[in-house]
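First, one chain by itself: the form predicted alone, in structure tokens.
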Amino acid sequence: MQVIVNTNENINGTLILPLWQDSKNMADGSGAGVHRSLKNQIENILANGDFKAKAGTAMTLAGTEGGKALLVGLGKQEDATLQSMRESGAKVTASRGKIHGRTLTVKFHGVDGSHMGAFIEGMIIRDYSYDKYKSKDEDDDSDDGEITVHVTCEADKTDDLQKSANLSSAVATGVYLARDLGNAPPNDLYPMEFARQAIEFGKEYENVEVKVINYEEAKTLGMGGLVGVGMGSYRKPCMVIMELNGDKPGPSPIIVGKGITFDTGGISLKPPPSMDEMKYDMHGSATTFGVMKALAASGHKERVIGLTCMAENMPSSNAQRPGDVITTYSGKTVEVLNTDAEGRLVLSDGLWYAGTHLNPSYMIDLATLTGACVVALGHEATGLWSNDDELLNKIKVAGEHCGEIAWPMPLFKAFEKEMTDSKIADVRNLGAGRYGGSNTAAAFLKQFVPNMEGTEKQIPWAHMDIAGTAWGAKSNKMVKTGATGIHVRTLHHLITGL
């Protein structure tokens, strides 16, 4: 989606109208370069209350000399936000057809800057579908191609709506990332294709430099917790590194992710039903790329790394078995309860790596970690938990700023007890019971978070659990369907400030 910002009058294709709840004409100024025909028929529905602009409506209207029209609700101005303004701005993409074309005009009047940001941004991170592996006939002329939105407001305001736009606009190359990793066929998705694409995105950017760590080389570092989660598949494992601006000077932000492209849950078999879905259990790789590609394309100046760790979860006769003992790359050892609490194993290498080797000044993990999230907090929000109360504000702010709620989760003692708790090894991968399998997750990774170099106080880190919002979020408008690239906008404005 191209975005134009100008004061032109002229009405470029249809016509998109952003109204306030129970408008009764145009706003002073709306009207102008609207042909008269079209303005009588809008002014006439408002007059009559045909259309009230409620939040999340829309109404099409056609068949005039004076061309054609979207009218949408923004809801009660007094009750606006960022988000429901991004809301509206998505339910424009959502509706539009192919009697819209693919030229649009935005015409604003009377809606502060902030907001007319946000509802570019939500069209925007609504424009996107994922229909590689569909066929298409010759002769369809179905509309695919680019969009075009001009949009026109008061003069003091064009620059820096463009400005915001802009910066969406790149922001957005990250979210389509994301759920293009996410929403890829397994078969395809791979970690070594992982690996390939990470590759590429490096020779796109002068300033990003790629290593892989394959699993050679992983099996000689001594990073049990991957290897042993990836050695039951053909497709092995590896852990992928991408760092941004390596020519400055750390500490710098770590974001680690979860990479699992497939998980059958190991010799610990997952049920069938749903079982397809399991190839969006790498999301935290999906959005952790997301975030770097993000950060790339709007021009960030500062130092960050991404780390992916990347292994297909498969049960073979070289999976490992429930009762294994493992050695992680922190040299702790895992009992392994159960092969389908896989994730936190990968993470458990990808999380001291992080803190030995990059110099971080805080680490970010993000991983479809538990059910026990989706229990706790449905598909609205995602689980947080940290080691340091800064950090977790911080991240919730940022969340709540783009609309991708992070909700603060008990990281207790007592759990980090039970998870240490193995009569044979130092930490046992599966809680001792069925509650709280979300928090007692955490636990385990806390234990794989270095301390901070000559001191007894851990690296500042937060873990997100986005099982229940990196897909099946149906309140989320901001997606048609499938992955969601949750929270590439969230760390993007963390890390930024923009």
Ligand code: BES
The other form holds:
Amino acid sequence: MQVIVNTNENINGTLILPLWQDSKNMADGSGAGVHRSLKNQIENILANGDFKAKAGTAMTLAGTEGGKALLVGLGKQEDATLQSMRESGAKVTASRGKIHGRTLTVKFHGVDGSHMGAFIEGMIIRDYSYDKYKSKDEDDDSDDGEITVHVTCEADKTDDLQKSANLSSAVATGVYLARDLGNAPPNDLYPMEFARQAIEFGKEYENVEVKVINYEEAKTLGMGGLVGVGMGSYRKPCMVIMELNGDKPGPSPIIVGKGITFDTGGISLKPPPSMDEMKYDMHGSATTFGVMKALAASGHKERVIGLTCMAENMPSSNAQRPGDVITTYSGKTVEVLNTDAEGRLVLSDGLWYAGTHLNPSYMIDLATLTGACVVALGHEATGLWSNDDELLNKIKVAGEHCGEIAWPMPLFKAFEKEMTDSKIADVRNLGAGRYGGSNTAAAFLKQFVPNMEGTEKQIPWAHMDIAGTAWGAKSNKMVKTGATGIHVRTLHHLITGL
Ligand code: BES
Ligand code: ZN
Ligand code: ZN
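Having displayed the form predicted alone, please output the structure of the form predicted together with the named molecule.
To see the whole picture, the full complex is given below, headed by that same chain.
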């Protein structure tokens, strides 16, 4: 989607008219450039109350002599939030369809700058579909191809709005990438294929360096968590490290992603229903890659690292077993009681490597870690745990700002105790009972956060369980279906402040 902001009065293509709830007429000045018969029709509709402009509604006007229009409800002005504006923008993209074609003109009047920016952002973020595996119908007179959006508003607001739209477009490339990776079928997206795409990304931007720790190297380094999970698959595991602006001094933020390209459960095999959805079990890594892309595309100047732990969790004669004891990269041993609790195993090596080798200011991991998190929060929020209240709060605020809610969850000592009372190893990968499963998983991860050098204090770390938000959230208006690209925007905003 290309967005051009100006003060031009011409209407290109379909007129998109955002309206506050219960508007009885078009805002003063917003009729400029609109053909008289279309204008009359709109004025009639509004005067009669035929379109109430409630939030989340839209009305198509076609077949008038004066061109086509889409009226979009913004809801009540006093209730408007960044998120309600984004959702109204998303509604435009969702209802555009063939009637309205690929050229649109949005006319804003009496909408403040940040709200207009959010509306355009919503239009952009919703403009995504995953068609890579659909055959193209030759006779299709389809409307695909880039959408061009002309935007007009008050003259003194155009420069800021164009800047905001450009930033949204740059960040959106990261959101789209995360969705593409999440949606990719697991036969085509396996650990080393993810690594290959990361290496390509490194070639695209001169300030991005990519390093891949392959299976042989992971074994040599003693990454028992990553190796244990990945060894049962023909597609071997790897760790991918993407560094932006490595020449800038650290310490810097590190994002760590769970990247299980398919989670069968391993020997603790999952039941068949919805097992296909476990292709999304790499969305933590997809978000990590997406954030790096968003940062690179938006010209971020500071050092940031994304590290992804890639593996395919398969049952085979070469797979790890329930009962195995593995030695992780940290040196801590883990009793593997359930091979389906694999995300925490690969992350244990990722967190320890990041904390000891990459000089973090803080570390944030993202993982589709537990079904229990979906039980707790549904699809409405990501679970958020942290050993540092300030970091937790910053993430929560960034999530709220972006309309991607991350909700605080507890790291009680009792959960840590539960996970460290294995009969034969340092840590167990399964809680003692089935309750509090997302909390015990977080408590497990905490065991693999190193201390800050020369101190007894852990590196500030947060864990985000995106099991409920990575896909399947019907209330998420920013995406039609499939992978959501969740938290690319949150983390871009957290890191850049933009
Ligand atoms: N990838 C799953 C978690 C998951 C399940 C995410 C459903 C999204 C939807 C994870 O690897 C897993 O299987 N976790 C187990 C942990 C249990 C064995 C302690 C779970 O949640 O059941
Ligand atoms: Zn699993
Ligand atoms: Zn998993």
